[in-house]
Amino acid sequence: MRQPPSPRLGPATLAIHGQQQKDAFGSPHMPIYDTTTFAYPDTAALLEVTEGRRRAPLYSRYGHNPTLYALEETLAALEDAEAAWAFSSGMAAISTLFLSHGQRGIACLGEVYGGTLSLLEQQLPELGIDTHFLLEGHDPDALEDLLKAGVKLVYLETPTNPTLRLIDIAAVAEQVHRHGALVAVDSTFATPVNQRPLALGADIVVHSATKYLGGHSDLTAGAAMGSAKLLDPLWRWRQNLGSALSPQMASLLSRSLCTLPLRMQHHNASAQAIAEALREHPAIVWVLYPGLDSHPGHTLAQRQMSGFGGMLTLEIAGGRDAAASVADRLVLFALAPSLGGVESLITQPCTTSHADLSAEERARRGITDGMLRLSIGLEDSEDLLDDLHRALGKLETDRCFPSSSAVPS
């Protein structure tokens, strides 16, 4: 189990060097284990690691194998947390989390991810796990009763999926632990190199590391940290489903860590740039961009973030076949689901991530039909604007759409 470095090392510095373990012939990164099972000379050296007094490898099943050990190193380094479990998606990582923590009642604030908001509707509910849902966020007095009636996990995302709407992590975890109750954080949109939950008093951070931790859409993972003692529920779940990453999207994991402050220093350039540059045009309606003045979250996201990440979305003027025809002539921005690689992806919520939900309870969750998520990828900037024009423009000529500012609440 690893520790913090104190003092804290850049987020840099800690992807390349957050890992501990070492591999025994020099390799400066930790190589593939295929290995299934790892043998012992003898009984007493097992029993050191099968009673716990050790930790080394024994079975790649129970995530005991030390490609996934470097790798959990790293994690918990860039979140600053004592420990990390990775898992073989987002959504093992965050099911384990509902099933070790959530079963005295889950709290869920705001938007979440359509499998997110599934799992706590349908099949959660299955299981006896009483789930309860605040979609304007953090409303104190509704969570204070829900607190009282005995939830015991408060779990959010921020910036939510797809609406980019934040709640403030300090005031939830305040108010949450006077109760004593947990706050898990999905923080996949903002990535421990834009903002850091569990210093701001979350007890739990989860990701979907195929995002933006991956970031080259060629591996599906998914990540927990925080302390060892809340941890330790989830490797038993995690051991028994068999959900524990394998040693060889471990190994793509730890590389694509190496890059990702760089690679967020530049998700976040470019998607400013083009909110910025978007914002007047007058075939959308509006910009959602917590880097943006107009974001009703914009103050919360100078206090809570330090940069504002790579998605944003739009407002099409003329609804969901307009937003359809303007995804539809896009060259550069591939339409596609996912999010958080090297290439820019744009997809509309009503028709992929949250298809599933009616046109009422999209309004109501404030997912509109003209609405496009776009997830700004590394290329040059002036390029994916070049190529937003010209799929706008050709909207404009079909149509005339009144310019307007206004950003929903």
Ligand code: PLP
Contents of the next structure:
Amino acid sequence: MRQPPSPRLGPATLAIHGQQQKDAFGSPHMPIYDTTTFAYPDTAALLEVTEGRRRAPLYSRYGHNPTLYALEETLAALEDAEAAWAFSSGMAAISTLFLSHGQRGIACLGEVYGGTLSLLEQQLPELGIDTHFLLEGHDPDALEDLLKAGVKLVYLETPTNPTLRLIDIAAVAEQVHRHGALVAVDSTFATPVNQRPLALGADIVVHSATKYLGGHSDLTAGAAMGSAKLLDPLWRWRQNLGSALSPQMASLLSRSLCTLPLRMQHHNASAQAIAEALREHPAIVWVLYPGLDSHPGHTLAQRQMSGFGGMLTLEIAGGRDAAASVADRLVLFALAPSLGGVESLITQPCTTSHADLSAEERARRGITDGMLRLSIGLEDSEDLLDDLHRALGKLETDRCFPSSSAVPS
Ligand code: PLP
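Could you switch over to the form predicted in complex with the ligand, since the one displayed so far is the form predicted on its own?
Once more the chain from above appears, this time first in line as the rest of the complex follows.
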């Protein structure tokens, strides 16, 4: 008789106990094996590893390193994936995915991170790889044409940056699989705590672990998760591109992952509270946050996400200069182009991530001049709200902010 499936452990447990690899000396965490190569007692033992009969540490560039193994077990456990590979950056994971599975054409749905866009628009076509863009997201008719024409990899981000649009992963996967093609999802904004694309039907998930997975703005890393069969070619490319994560960064990322579920709870709750509080503010035209019922994808968010994340986007009345001056007046939000750290960050997409696009192209992508993107950190949400109200020209408390002039120049 078949055994009923054992219940999946919760994310907080998996983040801490996902690593099966144990240290020989009993350390509760895998230490840093800061070594390039591993010795074997004889040729027969070495051949077992080089001929693939046994997986064991061998050479760190190959990813055969105990510190990396331990991290990858946790990453796989969090996405409930058979395998995970860790990379030196999110872009290393994404480019390796495209090189491994994109040779027969890539369809990109919706808005994607600028680095990914330039890879798809410029570098990959130079290698003879066909890339196609469906800016509206999941347009079933247009996608059907591409799949019939032989495209074999469909790639998307959800939620997207910075417009926080959502794409229905299950619907895309259902359509794409009818054509024998693959779906890969960049789930960086959501993390495995808030969204599990593989369970929704995607084949491969990628992350910029530089963001929430690392969570402290102190490491650069990437990850890809999926079945062992689909990840195998990524492993081969990673080996020869030399883009495996270093043991030091793998250890730091493993440590960060232990608190990922806890951090995401706070990011989710704080961003929701700030989004709700700001939506009535007279200086704000609109607030985009998947957890608001006014968000166009709110119903989908409720279905495909278990938390709505720490990112929110605002439109400031008065356009570009007004938005810039709000960003400049904030004290607790650093003006910096990243996300997912313990500290809150703010960017104005038209002056940073999307500055290279023409005004028409930005408009086509829904990027307005008055748009500000906020990464809500782990500070007290009341303090962040006070800072925002103060910068928006409406100081409601006499809370004491650290003086920005105290920062040494
Ligand atoms: N994917 C998303 C959604 C991102 O926001 C970023 C970077 O901002 C990347 C991928 C690239 O990640 P990395 O900077 O780690 O290469």
